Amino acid sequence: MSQTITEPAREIDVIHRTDVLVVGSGPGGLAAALAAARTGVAVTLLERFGCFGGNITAVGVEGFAWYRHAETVEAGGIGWEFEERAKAMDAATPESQSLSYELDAEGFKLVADQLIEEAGIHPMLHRMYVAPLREGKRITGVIVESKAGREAILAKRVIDATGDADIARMMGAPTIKTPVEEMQAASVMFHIAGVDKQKFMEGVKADPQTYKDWSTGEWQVETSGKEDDMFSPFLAKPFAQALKDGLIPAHLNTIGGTWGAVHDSGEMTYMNLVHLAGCDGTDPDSMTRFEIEGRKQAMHAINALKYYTPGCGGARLRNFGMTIGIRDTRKLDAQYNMTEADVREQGRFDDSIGIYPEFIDGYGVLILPTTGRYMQIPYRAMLPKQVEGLLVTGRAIGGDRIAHAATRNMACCAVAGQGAGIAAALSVKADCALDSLAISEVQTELKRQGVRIA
C-alpha cells in the first residue's frame, strides 16, 4: 500500500520574468535560446547542470555531425555555427568517419558560454525544472528547485527542450512514451588515455571495419546497401575475443561500437561502446541502476582493449560523461507527427523550419546521407495539442519510431530548436498564439539567420 503526504501550501518568490524561457540547454534548447535572442526578445536559458550543451557536454557525445559526407545537404544555421565556433576556439577535432568535426565536450562548455553571453541571454544554471505555472490551458512560467529552494520564473512563451517532453506532459498535452522494452539503448560515454596512436591506426588499417560489420553478434542493422562498404571506426572483435576468453562476463555481449578520434597525446575520445537496453530515462531509479552498470561495463571494455587491440596496452580511463546518455523516452503527440515515410522519402512541408539530410540511426536502421537527399522539418511537429504558449523541441518532437531515429540526432535537434526559438520570439513580438503565427514570417527570419528551409 502506497503512502502519501500532503505538502503544506506556501508562497513562492517570483525571481525572474522573461519573454521566452527555454528549459534545457542541449543542442535543441541552446539553438532555440540563441535564435530567439537574435530575433530581438528577452531570453532566459534554464539548465539543471553546471554547463550548457546537454548531450554534447554533459553526456560527452562529441560526434555532432558524424553522418556528413561529400554529398550531404545541411540546413546551415546555428548547428553549423556550433562546429565553426568550436573550431575557432580550438574545441574541435576532425572526426574519424566523416567530413565533420568532433566537438570537444569540455571545450564546448566555453563555446556555449560565449555564444550565450554574446546573444545577451540570461543564463540560469543549477536550477531544476519541477512544474509548470498556468492560467487555464496557457503556460505562464515554471517552478524550479535549487540550493536557493523553490522559486518561480514567469515567461510569455516557454520552450520545452527537456528531451522528454516533461513540461508538455505536466501541462496535459498528449505525449507518447516508447515501451521500455522497445526503447533505444542508453549509453554511458567515456574517453580513454594512454593509447599509442601510431600502433592503433596501423591496426585499423590492417583490419579496416565497415558499416556492414555493425551486423554482428547481438545486432542486425538494416542499411540501404550503399553504407555497407564504407569505413566505420567500429570495434567488436576485441570484445568478442574477451568474451571467448572469459575476460568479460558471458552476459555482457552488447559491448561494442565506435571510437571518435585518436589524438597525438594518446587520448581516444567519444568511446560509444556501452549500450544499456531497458533503461528508462524518465525513471530516476532506472537511471541510477544503469549509470552504475554502464561504468562497470566501460571498465570491462577498456580491459578488453588493453589485451586485444594494437596500441591500447597502456590504455586507461580518462573520464566519463557527467550523466548517462538517453536516446529515447517520451515524445510529443504533436499537431503533426512525422512519419517513417517523411524521413525515408524526403518529406516536404509548407511549414518547413529547416532541412535535415537523409540520416537515420536507431531501431536497427542505419542510413547515411551520401546522395544529396534530405527532408524538411515541419513547425507543427513542435506544437502540442491542448496547450497554449508552449513549444516542444529537441528529440521529443512528434514522430513515429523511424522518424525519431532521424530527428533525435543532435544536428536535427539544433535545426528544430532554431525554428522553435524564432517562432516563440515572433509570437511574443506579434502578441499572437503560436498556432496562428504566420509561418512565412518565421521562414523569413530563419533565412535571415542563415538557415536553408527548402
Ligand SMILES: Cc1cc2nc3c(=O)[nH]c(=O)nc-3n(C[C@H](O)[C@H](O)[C@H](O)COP(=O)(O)OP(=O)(O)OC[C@H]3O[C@@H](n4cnc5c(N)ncnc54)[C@H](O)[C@@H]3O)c2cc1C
The other form holds:
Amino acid sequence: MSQTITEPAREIDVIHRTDVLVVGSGPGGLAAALAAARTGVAVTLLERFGCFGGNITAVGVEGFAWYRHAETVEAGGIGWEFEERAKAMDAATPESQSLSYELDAEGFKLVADQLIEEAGIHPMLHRMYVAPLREGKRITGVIVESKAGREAILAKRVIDATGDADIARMMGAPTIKTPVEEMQAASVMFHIAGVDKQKFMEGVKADPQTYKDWSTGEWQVETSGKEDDMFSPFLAKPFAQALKDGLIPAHLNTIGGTWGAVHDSGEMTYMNLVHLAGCDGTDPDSMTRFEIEGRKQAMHAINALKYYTPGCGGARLRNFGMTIGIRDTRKLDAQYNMTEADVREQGRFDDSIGIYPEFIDGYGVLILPTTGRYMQIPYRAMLPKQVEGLLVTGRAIGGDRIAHAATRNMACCAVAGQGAGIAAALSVKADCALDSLAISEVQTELKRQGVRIA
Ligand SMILES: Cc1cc2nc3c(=O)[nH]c(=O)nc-3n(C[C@H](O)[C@H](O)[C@H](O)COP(=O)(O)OP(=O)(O)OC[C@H]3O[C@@H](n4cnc5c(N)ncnc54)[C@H](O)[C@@H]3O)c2cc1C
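The form predicted together with the named molecule, contrasted with the form predicted on its own above:
Once more the chain from above appears, this time first in line as the rest of the complex follows.
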C-alpha cells in the first residue's frame, strides 16, 4: 500500500556560488566542465561518487574509441585529449580491434583529477544532486545531499550531465524514457587477473572472432556488411560450451561479449560479458536486484573462462566496477531530437557543435566508421523545452533509439559536452539566454579549442 508523508520545509545553507555548474562527471560532464573553464568562467563540477570520469572510472568502461580505423574522421577536442593525456600518464593500452587506446579505468581517475586541477575547476565529489532551485522557468542552482546534510549551490547556468536527464525532468522539461522492456541491457563490468597473456593471445589467433559472430543465439546484429569479417575481441564459445556441459545454469544463455585489454601483468580488463535485460537504471530496487544478479553471472563467466579458454586456467576476479553499468534510461525531448536518418545519413546542421564518425552501436545495429563518413551534432539537441538556464549533455541528449546508439558513445558524449560547456560559458559572459546565443560565437570558440565542427 503506498503512503506519503509531507516533509517539513527547512532552511538550508548556500555553500557555494558559481557561473557554470556541471552535474555529473562522465565523458559528457567532464568535457563540459573543462570547456567552460577554458572559455573563462568560474566552473564547478559536482559528482556523487568519489572519482570523476562517470562510466569510464565508476563502471570500468575502457573502450573509448574502439571504432577508430584508418579512414575514420575525428572531431578532435577534449575527447581526443582524454586519450592523449591518458597515454601520456600511462593510463592507456593499445586496443585490439582498432587504432585506438583503451583507457585504464583506475588511471583515468588521475587523468581527470589533473585536467580539472589544471583548468581551475572547483571540484565537488561525494555530493549528490537531489533537486533543482528555480525562479519560474529558470534554474538558479541545485540542492545537494551528502554526509554534510542538505545544502544549496547557486549557479548562473547548470549543465545536466547525469546521464539520465535527472535535472531536466525535475525542472519539468519534457523527457522520454525508454520502456523498460526495450532498454539496452545493463552490465555488471569486471576485471580479472591471473591470465597467461601469451597463451590467451595464441588462442585468439588460432580462432579469431569477427563482428559476424555477434549474431549468435540470442543476439542478431545488423551490420552494413563491411564489418562482418573484421576481427572482434569477442567471447561466446566458452559460455556455449559451459552451458552444454551444465557448468552454467541453462537460463544464463546471455553470457558473452567482449574482452577489453589483456595486460602483461596477467590482468584482463573491461570484461563486457554480463547483459542484464529489464534493469531500469532509474529504479534503485531494480538496480539492487541486477547488481547482485550481475555479480553472480560474472562469477559464472569467470568459471567458464577458466575451463574453456586458453590462458585463463588461473583466472580470478580482480574487481567489479563500483556500480552497475547503465546504458539507456531517459533522454531529453529537446528542441531538436536527432533521428536515425541523421546518424545513418551524415546529418548536417547549421548549429553544429562538433562532428562524430559514423559509429552506431546499439539496439541491434553495429556500423563502424571504416570510411570517412561522419555526422554533425546540433546544439539544439541539448536545449530543453520550457526551461531556462539549463543544458543537457552526454548520453541523454535528444534523439530517437538509433540516434542514441550513436550519440551515447563516450567520444560523442565528449563532443556534446564540449559544446555545452562553451555555450553555457558564453551565455554567462554575454548575459544572454541559452536559446538566444549566437551559434557562430560558440563555433568560433569550439574551433579555438581544437574542435572540428564541419
Ligand atoms: C557496460 C557499458 C559498456 C559500454 N561500452 C562502451 C564502449 O565500449 N564505448 C563507448 O563509447 N561507450 C560505451 N558505453 C556507453 C558509455 O559508457 C555511456 O553512454 C557514456 O559514458 C555516457 O556518458 P555521460 O557523460 O552522459 O554519463 P556517465 O558516464 O553515465 O556519467 C554520469 C555521471 O553523473 C553522475 N551522476 C548521476 N546522477 C548524479 C547526481 N544525482 N548527483 C551527482 N552526480 C550524479 C554519475 O555518478 C556519473 O559519474 C558503455 C556503457 C555501459 C554501461
